[in-house]
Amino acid sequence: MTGSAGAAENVGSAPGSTSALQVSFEFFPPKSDEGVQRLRSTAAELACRLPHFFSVTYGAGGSTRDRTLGAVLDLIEAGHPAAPHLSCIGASRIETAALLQTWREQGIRRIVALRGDLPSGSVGLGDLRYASDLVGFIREQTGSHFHIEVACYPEVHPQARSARDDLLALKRKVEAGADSAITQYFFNADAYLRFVDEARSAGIRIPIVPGIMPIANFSQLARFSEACGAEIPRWLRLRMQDLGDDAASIRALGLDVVTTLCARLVAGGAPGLHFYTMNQAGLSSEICNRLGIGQA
């Protein structure tokens, strides 16, 4: 398998330790000059957590391609390791090859490779229909130049026919050349731990990093979760609903819940934590602080 040597097993600190835990933070590309400045401040604040990398999302059908690249280059210029997301739905092989060449020339070494969703009004699926096709194409075009991250779903992708089919989809990505995987966010540690066990039983040896969603706005989280298939435990949903519009109490409960989740994942052997920041540093930084990751 091209590009995966040395990435098969988690090596470093013992389970439960944060001394060698790799953390990463996800951003979306800003739409304005003000947003660019806010993102720079957010990255600077999170830099003290010694992130393995920052990633920047890629809009449906490549709709944010230039802004994604701009944000990644801005982060790299500031001295931060950064990786663009790349989705293949709606793109041609020629377009994708040209983009990969541009990224190579800009010194980018890591990609988060995804299938992506069709943009509104789009009718073409493009030349590469699945993330495994994209991973294979990246390897075909660039060899081992890029470290390739892919997505996986402990609670099963909402469009998957079954949990088994979803696991086999991850295995195809690995066989195509993926180096490591980042999960969709979740709030049930057992879902992740069981998923990793099942992946290992299926012969998948790459690191599987849990995606972490801090809770800032519960109604927004509920909408996101409905769209992506992430489950919010009934007890948590009810407690959040009881808090109504009490933002401070929602924040406090969210911090406690997500910090406890992270601690259990680390104790269970998770090789890292990938935070979905929504371009805000505060909650992710506080969770890291509580876990003893980096410096405050």
Given for the second form:
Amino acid sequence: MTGSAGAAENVGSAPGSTSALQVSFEFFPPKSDEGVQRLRSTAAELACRLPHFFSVTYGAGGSTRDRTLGAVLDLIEAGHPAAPHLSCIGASRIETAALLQTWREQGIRRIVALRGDLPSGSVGLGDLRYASDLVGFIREQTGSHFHIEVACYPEVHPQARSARDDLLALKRKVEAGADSAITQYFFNADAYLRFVDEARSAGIRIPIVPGIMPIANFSQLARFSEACGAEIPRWLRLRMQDLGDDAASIRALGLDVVTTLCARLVAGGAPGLHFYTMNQAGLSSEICNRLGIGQA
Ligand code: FAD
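Switch from the form predicted alone, shown above, to the form predicted together with ligand FAD and output its structure.
Below, the chain from earlier opens the complete complex, with every other chain and molecule after it.
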């Protein structure tokens, strides 16, 4: 089944314009009442950017299932469009069908569908092996009810056999019914632009929205990047290392680098920007300010 926006390509604003750009912001589900309050304030602060949606991640093996739903419903109740992520690894078809049914009854209309990663030492991969199986299963169970976002990797998923195979994995997700894709974060605009060109050549027509990681803490970013296969350019790594513990200078350099990256992506025709916020509004908001997205 082909997704409803299957022929949309990277539609959005004219290249270089931020006026009609669709922004979205990703959160993780808070663990405490204090975290819930903080997330409410973060969402309220980002609402002036007129987000297309907020999304809430889903822990490996369903470990955050209730908190993910709680956070999404809290956002919806506050008047924000919100979408849960859903990973299939380690889950049975029966569990996933029940979850989809619950989400549908709660009025949720958008899902970010992923394979996920099991923590090391876990056993049992579950009934659905790849994200394309999950997308097909969602369509089989719920027809066109959900808008389905999937993940893709301009710098290639770390477990992919080859860049070509990874592109074909995205194509399989589209053929299974995905409507749009969000990329893993990256700092090299050319990796994204080339990836979109290759996707179009392979017949993939859905919008491909770049995932943007604001730089808050460089050692944490380096750790994440190692795990997810995002490359930190040598020049950026060395400059960040020179700054040591100088948080203000790291923030300033990070803002410059990531804003410049976003501007290049938008100029190159990116249909939107999806910010990995780490539940903090500040950096994403400042990047939006500098790009002229929404109102401060
Ligand atoms: P898939 O598309 O299934 O791909 C996984 C690997 O298998 C790739 O290497 C691919 O090339 C390969 N592959 C796919 N199909 C086949 C096939 N038929 N044969 C052989 N190889 C194949 N993780 C979470 O746990 N929770 C989250 O909320 C979450 N949110 C995310 C949001 C975004 C925008 C992104 C980019 C990632 C997110 N992740 C999340 C991380 C994601 O779960 C991991 O990157 C995971 O390792 C792969 O997920 P996927 O959906 O891309 O998997």
